[in-house]
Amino acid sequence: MQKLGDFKLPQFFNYPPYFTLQPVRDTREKQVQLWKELILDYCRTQKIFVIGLEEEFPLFSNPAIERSLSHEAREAFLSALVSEGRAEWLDKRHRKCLILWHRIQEWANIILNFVKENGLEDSVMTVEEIRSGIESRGTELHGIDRTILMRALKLLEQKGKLAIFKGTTADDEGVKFSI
């Protein structure tokens, strides 16, 4: 089994036709499904939140078989994730894609569990502490993309689980939990 760092690549990664958009509908549907799963799995294990369509991305080429995905294939696979709510284009020209290996509601649940597990129910934390503080080390929240974190926090704020308060800079934005 081929690896990319410590990530085990699936069998299809060594099959050259999977690096070319397939013309037959049933085959393409299977191809798109395999690529969607691979992208989400890889991004989750490597903690990657944004994929640049025109930038180097390890999954989009396989030097061992001398194959790379075309721009059209990259966009097709990422657009399939977008249509399922597992990604969002960050710009109108579809150059950068935010990968949601957890949907925003799932991230909100992870935050709630983090708060409960750490006894932070009536505490105040900065947004940066949630992303990179001692408490979040070893959790999925450590290193989370700020855009995703803020959307999950706003969802929890709408549900009355916390209050977000602005600081003088983005670094000192705070969160008061009330769970």
Given for the second form:
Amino acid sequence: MQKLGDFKLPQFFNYPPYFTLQPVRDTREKQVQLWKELILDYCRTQKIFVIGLEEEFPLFSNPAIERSLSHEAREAFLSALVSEGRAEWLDKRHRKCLILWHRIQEWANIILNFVKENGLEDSVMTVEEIRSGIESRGTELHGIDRTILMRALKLLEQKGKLAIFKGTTADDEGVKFSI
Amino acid sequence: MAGNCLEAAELTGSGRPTSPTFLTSKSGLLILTTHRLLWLSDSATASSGASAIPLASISHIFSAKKSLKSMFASPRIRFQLSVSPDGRVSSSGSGSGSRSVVVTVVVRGKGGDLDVFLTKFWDNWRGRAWETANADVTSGLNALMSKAREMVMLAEKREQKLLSGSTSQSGGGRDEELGSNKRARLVAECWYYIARHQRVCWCPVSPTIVPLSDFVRIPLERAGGMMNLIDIYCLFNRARGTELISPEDLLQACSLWEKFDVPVMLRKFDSGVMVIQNKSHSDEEIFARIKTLVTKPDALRTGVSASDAAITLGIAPGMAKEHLLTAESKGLLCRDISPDGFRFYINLFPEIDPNNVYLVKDYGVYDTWSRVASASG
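Same protein, different form: I have the form predicted alone, so give me the form predicted in complex with the partner chain.
Full complex below, order starting with the chain above.
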């Protein structure tokens, strides 16, 4: 079985039509579905949060069969993820795409569990501490994309689980949990 | 042609035939036209027993000798023919390697007025009607080509003018005018193409006008039951020789078929390509053959191109591509576009389980494909 780093690729990754955007509706729906699954799986295991459409992305080409996705195809597959709430365009021109293998709500739950497991229910942490501190090491939160983390924190803030406040430096913010 | 009708008669040094041999059927009808001398034997059927000599291949007609001897002998017609080295009648005249033979037709029994026949024969031969027909067509095509070129240019100019200026004009009217102009241009381009094509592949064929549906039957069979309309157009006009019909006439004639009980029909593909096909022609049969083709080990691995399919199906590549596209639209195939070209593969997508992308079931084409693909990789 072919691999991309430590990621196991499915058989159909060597099927040339998988890399050509199919024009027939039923065929395309199935193709899009398979690409969505593969993109999410790959990003989850490789901890990839952002895909740049104009940059090299290992999953979008297969040197073994000398095929790669066209720009149109990349945009089509990512747009399909966006329409399901599994991704978001970061710019109007669709050059960068944020991949949400966990939805924002799921990330918010992960944060809640993290807080409870570490007994941080009334504590104060900076956003950077959540992303790269000792407490988050070994959890899914470690190395999380800052945009996603902020979105999840804001969701929790709306629900009254925490308060976000400006930190001492302009580029870091603090979080006061109250669970 | 003379091979099955008139055997070559060798000349001696004095210009007399060495062995005046003749055909098996001695009784028949000799017909003279402005282009040919035809022999219909009494036992002639549609497929055999009729032969012709093009007048163009005759290099000399001997005048009848008026002698005492000829009063008592059966009247005869003698003429000299150019034949190619392999003994076939050639209308190209005395080219390199061509030979001459003298043919003698002996008329026995009540054969009508031979003198009148001989005079007519002489006149027709000297008239060289076949040359004028050719010349007419060539000059006609030249005129058509330049006219078509003029029309294309005119249409282009009008289109540019319409697109560039006068936004004051109401949008609807302008669009309509653009549309009709585009159509005019298309027709002109079509004419130009036909005229050019016609010139290249010109060959003199009997200018008989046959009903279109009869005419297309044989070429259709040869092409596997389906032909592009433009090919039919070329063939038909080539057969007519002069008085070419227009693309609209052809389309109209084909559109009329559905009202009549004819074995052929006009069909328009999703791509817009129009074809003529036998009514007995079945897409299912074609699809079955395509399926067999694309599930062969080589095709599983590398797919098939339109020309691969054309060879296997015994049809023109353009038609093969239409069939492949139709099979694709039915979900039988899917496409692969790469620098290697446009290829079609058996559609494996329906067999893949989206909930378990690593699963390859032990049966089905996906399994076969996996084994073929991993064996090669």
